[in-house]
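Given next, in structure tokens, is a single chain: the form predicted on its own.
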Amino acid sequence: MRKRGLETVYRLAKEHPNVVYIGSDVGKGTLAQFQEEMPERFFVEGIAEAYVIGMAAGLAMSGKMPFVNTIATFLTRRCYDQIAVDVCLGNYDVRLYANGGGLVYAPLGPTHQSIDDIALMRALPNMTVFCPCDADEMERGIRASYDHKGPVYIRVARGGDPIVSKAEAGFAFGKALVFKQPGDLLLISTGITCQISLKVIEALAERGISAGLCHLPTVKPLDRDTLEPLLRQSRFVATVEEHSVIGGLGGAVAQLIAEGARHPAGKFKSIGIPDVFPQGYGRQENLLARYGLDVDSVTQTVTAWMEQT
């Protein structure tokens, strides 16, 4: 996903002379072809995240469209004030390309695990929060971002995951995608938990539980028009996200339900990372399992919850 996204930024730059790349603490050789062919629009500024946000805002004010690329925790936590004041307040066309959303950087520990980025970014006025489920959706979203007004946060997963999205479904910011109509249960996902949820649906079917899936490529804006009818027809609703259970997808959907989008007899559960800094090292898969976000764990959690309710 990360490679496809950067390749798409390069192709956009070839097509549109106002597209600019700004890297901070990125690997040597990142977008080398971009640097070679368009050096006047290629910048690597070192470990200076707050500075590059101000730089990006200035470029956007001058008619450029900068893509700022660095690690998600540094891009969100270290320069939150600059994103709020320099970018969002003026509603500038800055694209924040955040490497390692969720538990991707499991080998580097809690300082690099971006478990609160969705909550931080969706709290900012004018910010669009984009969490693609695979490389194809990443490409469609980045292309769509060129014609989108205002800042966009792009949550980049590890990559190498299977392609589950479909081009014929199209793409638009703020538009949900219904992979399967709900039965006993409606799962709501964002990012790579779409892939996890599709496998959970298969596992639940073997247990006689009919489940549907609504995938949200954009957590903000939230597609109320698609979600509200699905929520009303589903007795059980569960969100699944590679993010803290506080302030992310679950919080957004819970607010929608609390505002009257669902019959009061319905049951809701938020499945995600608990209110902790993730502990342990290893691979992303190890931490997903540790915090109950692998296929088997989500299946067990949902089954036990529905049986007890």
Contents of the next structure:
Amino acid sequence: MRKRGLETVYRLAKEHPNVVYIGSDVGKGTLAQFQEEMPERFFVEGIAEAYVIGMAAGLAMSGKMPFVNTIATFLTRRCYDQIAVDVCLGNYDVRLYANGGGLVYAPLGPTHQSIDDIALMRALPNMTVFCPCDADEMERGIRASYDHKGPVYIRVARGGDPIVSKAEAGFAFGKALVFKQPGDLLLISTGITCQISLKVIEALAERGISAGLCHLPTVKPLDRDTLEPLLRQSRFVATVEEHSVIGGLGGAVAQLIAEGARHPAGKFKSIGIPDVFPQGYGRQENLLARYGLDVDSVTQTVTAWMEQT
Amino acid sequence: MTKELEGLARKARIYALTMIYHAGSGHPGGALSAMDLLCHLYFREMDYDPADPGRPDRDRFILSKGHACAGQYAVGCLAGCLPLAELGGFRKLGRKLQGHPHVGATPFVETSTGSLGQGFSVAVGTALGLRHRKIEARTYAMIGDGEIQEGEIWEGAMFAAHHRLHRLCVVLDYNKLQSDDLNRNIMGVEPVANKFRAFGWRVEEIDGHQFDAIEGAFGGFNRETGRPTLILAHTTKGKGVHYMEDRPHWHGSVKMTEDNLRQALTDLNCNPETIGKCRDGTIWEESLD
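Could you please show the structure of the form predicted together with its partner chain, as a counterpart to the form predicted on its own just displayed?
To see the whole picture, the full complex is given below, headed by that same chain.
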């Protein structure tokens, strides 16, 4: 996914002379071809994120479309003020290419684990929050971003995720994709929890539970038109996200439900990383399992919850 | 020539102080220290059209030390960028002139500032973007001395020199005082000139209240072909008002009493009639002679 996203940025740059790449010390060899062919539009900025955001805003004000590529935590936490004031306030066309959304950088510890980025970014006016589930969806989203007015946060997963998105389903910022209509249960995913949820649905089917899936490539804008009827018809609704349970997908959906989009006897559960800095390093899959986000854990959690209720 | 600028700067100081008095809050100290430099920028240096603030080839100015905006608004008004009556709306709900420069609200404000360090980076990106688009316009920014304690300044400084942004001119309003105290008592910033030189910048060190010196420094910038320029302008915080000069209290945000206003305007050689107009707000009805 990461590679496909950057390749798409490269192709966009070949097509559109205003596309600029800014990498913040993210390793040699990233987009070598871009650098070779369009050196005047390729910048590597050292280990210094904050001013890069202001500078990207300046470039955008001057008619450029900068793609800023760095690690998600440094982009969102360190540069929050710059993103809010320099980019969002003026609604500039800056694209934030955030590597390691969620627990991708599990081995590097809490400094690199981006578990609060969706909450931070969706709180900002004008920001679009894009969390693709696979490389194809990433490519569609990056392409769509070229024609989109305003800033876009692009949450980049580790890569190598199975392709589940379908070209015929189309793509638009703010458009949810219903992979399967709900029965007793509706799962709602964003990013790679789409693939996890699809497997959970298979596992639940074996237990006689009929679950549907609504996948949100963009947590913001939230597709209320698609979500609200689904929320009204499903007795059980669970969000699944590789993110803190505070302020992310679960928070966004809970707000819709609290505002009235609910089944008369509806129950809601937010499945995500609890309110902790993940402990233990390890690999992404280790931490996903530790915090109940692998297929088995989600299946167990949902089954137990539905039985108790 | 200098006399004309001195007259404009005096008027701008009167306007800024009156704005802050009527708003009930504001930052007079840094607005007064920057005023002569702002006047030179708007009346002698920059190429722009007040009637067409979005002209693509205009010179850009970013007040990175956004809290000094009363100075920019007053000078902008004198330069024809704003109707005089707007100054009376300073810091008022829904009006054009907010407590920090706000893009969209004020026609000649290029970007919102107020979070220190950030306007500098935006200026760097603006200069780079203009160069990419082969637009000959110059980019100016004004920063404060406390502001250079922000790491972001030095990140942007490194970038600007590395990319030889010679059409970028940053003016440091070096009044030596930040909100609470002298820089040197909080976090020393010296040697400023040598730091910027070491970062690859051309540095012009001047008295920021001497118009001849200011003109000379900008002349140096305009002749430069390979490096960004820092104009290190030694200034006096609260310049022109004796009880404010070099006193951190008047950094802001402060409320000025009627007595404060009268004393300040007396220092600026205002007669009782003008002081009265400033006090009751009728000053915004017709231009000051």
